[in-house]
Amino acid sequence: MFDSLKKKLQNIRSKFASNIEEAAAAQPEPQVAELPAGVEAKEPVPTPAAEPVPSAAEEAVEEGRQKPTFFERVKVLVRDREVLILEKDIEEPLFELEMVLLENDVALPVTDEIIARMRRDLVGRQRKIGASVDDLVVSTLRSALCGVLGEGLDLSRYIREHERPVKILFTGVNGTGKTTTVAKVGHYLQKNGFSVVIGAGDTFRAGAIEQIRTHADRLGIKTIQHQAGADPSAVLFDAVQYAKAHDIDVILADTAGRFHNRANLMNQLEKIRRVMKPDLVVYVDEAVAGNDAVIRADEFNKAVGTDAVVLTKADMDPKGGAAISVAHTVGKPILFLGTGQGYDDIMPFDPRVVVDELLGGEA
């Protein structure tokens, strides 16, 4: 999974850490007082085991010895010199990265963030002499991609903090395969002790209610369904009074994939969210659209609200410009990764851990 973003930014953490080696090796030695002319610098003699002296002139010699030499002075002051860092020393690298960034379709504004962010960190930054400049570079890089990831959302611990049934509404454009993510999330949340019904609301898409249905059927969850060409909301309103009448955990609520410019259809969208109430509204994009992802989402989320996203079709995403780009675009968290087409193919979306994975693992 992203592969293409991970090979390119192994070589990017090559290019800082060479920059810097190269400036720290140009930086020149600190300068050191010589010694008066005439004076030889010694190590201190041990004291010859003699008469007892008096105590202040015991104290007098352990002084003495204690003092360092001018060679120890030397050594010391070379082993704790530390290297300052220059913007010129990584404008280039920094250059190279925002390239990767952005023919990995990571947004523009996204990569503009991620830029400022390594710049504010390691410019000024001193770096003693014999440090690890790759884990100064890895540390400094993965702060900035965090911090525009986000910290995610976890949605076992909010269905276990929230009052019951916790409603989730399922909503994206055409094709995305927002039904099949209905039915992932619902495997995934039984998996994880829930109990779960789902709603048919795409009532509009021929053939939607039996895919739903047979997907459903399989995993053993209950279908809540009216005929074709029903009003949605009326379907999902159903849905929410079947969860309450029999203690369910979860409500799943398919809709019918629409355009955010369609002005008929996000009206209906509208009254949906209005008679069901949803806790999340989860919006459903392909992480291969890339940019038209993030734009999408952006727009979905300015037209009825968005609470967090789902990128399906992630393992087929060498770029990974999607996945970095919709959580700091749309200021909500990505829920999950679809990454396959079996039932068990959804990662739940960790930022640290999808990080650690493009810079090759813990730094």
Ligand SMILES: Nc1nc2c(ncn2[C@@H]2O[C@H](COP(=O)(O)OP(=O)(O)OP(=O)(O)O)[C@@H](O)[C@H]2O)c(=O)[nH]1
Given for the second form:
Amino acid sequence: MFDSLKKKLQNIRSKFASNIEEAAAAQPEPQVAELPAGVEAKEPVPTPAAEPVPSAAEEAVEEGRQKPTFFERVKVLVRDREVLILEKDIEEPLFELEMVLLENDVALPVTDEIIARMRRDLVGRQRKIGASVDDLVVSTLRSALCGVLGEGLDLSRYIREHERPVKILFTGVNGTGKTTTVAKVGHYLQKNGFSVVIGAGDTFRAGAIEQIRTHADRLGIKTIQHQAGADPSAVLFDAVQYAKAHDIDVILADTAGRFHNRANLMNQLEKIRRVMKPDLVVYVDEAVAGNDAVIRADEFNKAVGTDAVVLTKADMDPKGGAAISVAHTVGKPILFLGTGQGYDDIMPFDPRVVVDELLGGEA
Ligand SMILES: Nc1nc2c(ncn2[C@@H]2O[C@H](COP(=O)(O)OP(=O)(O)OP(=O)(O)O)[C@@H](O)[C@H]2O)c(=O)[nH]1
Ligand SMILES: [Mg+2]
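Same protein, different condition: the form predicted on its own was shown, now please give the form predicted in complex with the ligand.
Every chain and every other molecule in the complex is listed next, the one we just looked at coming first.
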């Protein structure tokens, strides 16, 4: 998963680190203040003379400019040394990072945000650094990525904290994996101790009712279904009634695939919303669709609303751009990643775990 991006990020990490190391090497060792005889310094004590740092304003005057540049010189302690990181020291790796993110389908505004955060955290304030420059780079990259990924959404916790039955409606364009996701989420919730009923809300596509029914039967989940061609609102209304009558914790509603510009199908979805009153509308798209998935998610959110996103086929996606971009673009969390065709191939989306995966281990 996301192997191409992972590999590229590893290269970028070492570029940042070597550029910062170079900047450190080019700067003088701090001078040690004289101490009274018999007193041993535990750490080098920089004298005032050890900070011959021209202010941004002084530099600007030297260079004939009126105002200091946006990025002022700051001090960063690297391996117990004070090092100045200038914008020029990280300009090149920052540009490379920008290119890598764009090449891997990270949306432009999201790329801009990550770059701005990196710049701000590396150049913009004083930081105490631990054992290595790489730690500094990784922690900066981690917080930049976490910043755009947001908090995520823990479905089990959401269900525990809400009135039952919790009604979840799955939407999205054709063939992205909605029905498979409904089955996987049903299985996941059962494993987490919740009772589940599935509403066969795709009455439109031939074979759709049988498809979801087959999954549900395999998993031992009750399906509420009507005839092909029936009104999906009526099916899902019945599913809600069934759940209430049988003390079921969660209703998972499958729907037919549709594009946001098909007015009649979007109206049908709107009617489903009014009748079923879902607690969560979950938009499902493929991670492999990259930027297209991000744009479609945004359009669906504007058209019928979205509370969370599931990205399927992450197992087939070397880039990871959609996973990085969608939450920030749509302003809604990613709930799960689909990671294969089996019922267990679903991963709750914890931004910290995903960022650790991107920044850790071998690609
Ligand atoms: N590799 C992989 N394949 C997946 C994943 N999720 C779904 N699929 C496959 O994608 C194909 C389409 O899945 P469906 O669940 O039928 O998609 P859908 O969105 O319900 O399709 P429509 O109802 O026709 O709109 C199937 O072959 C699934 O096995 C995933 O996470 N990884
Ligand atoms: Mg389907």
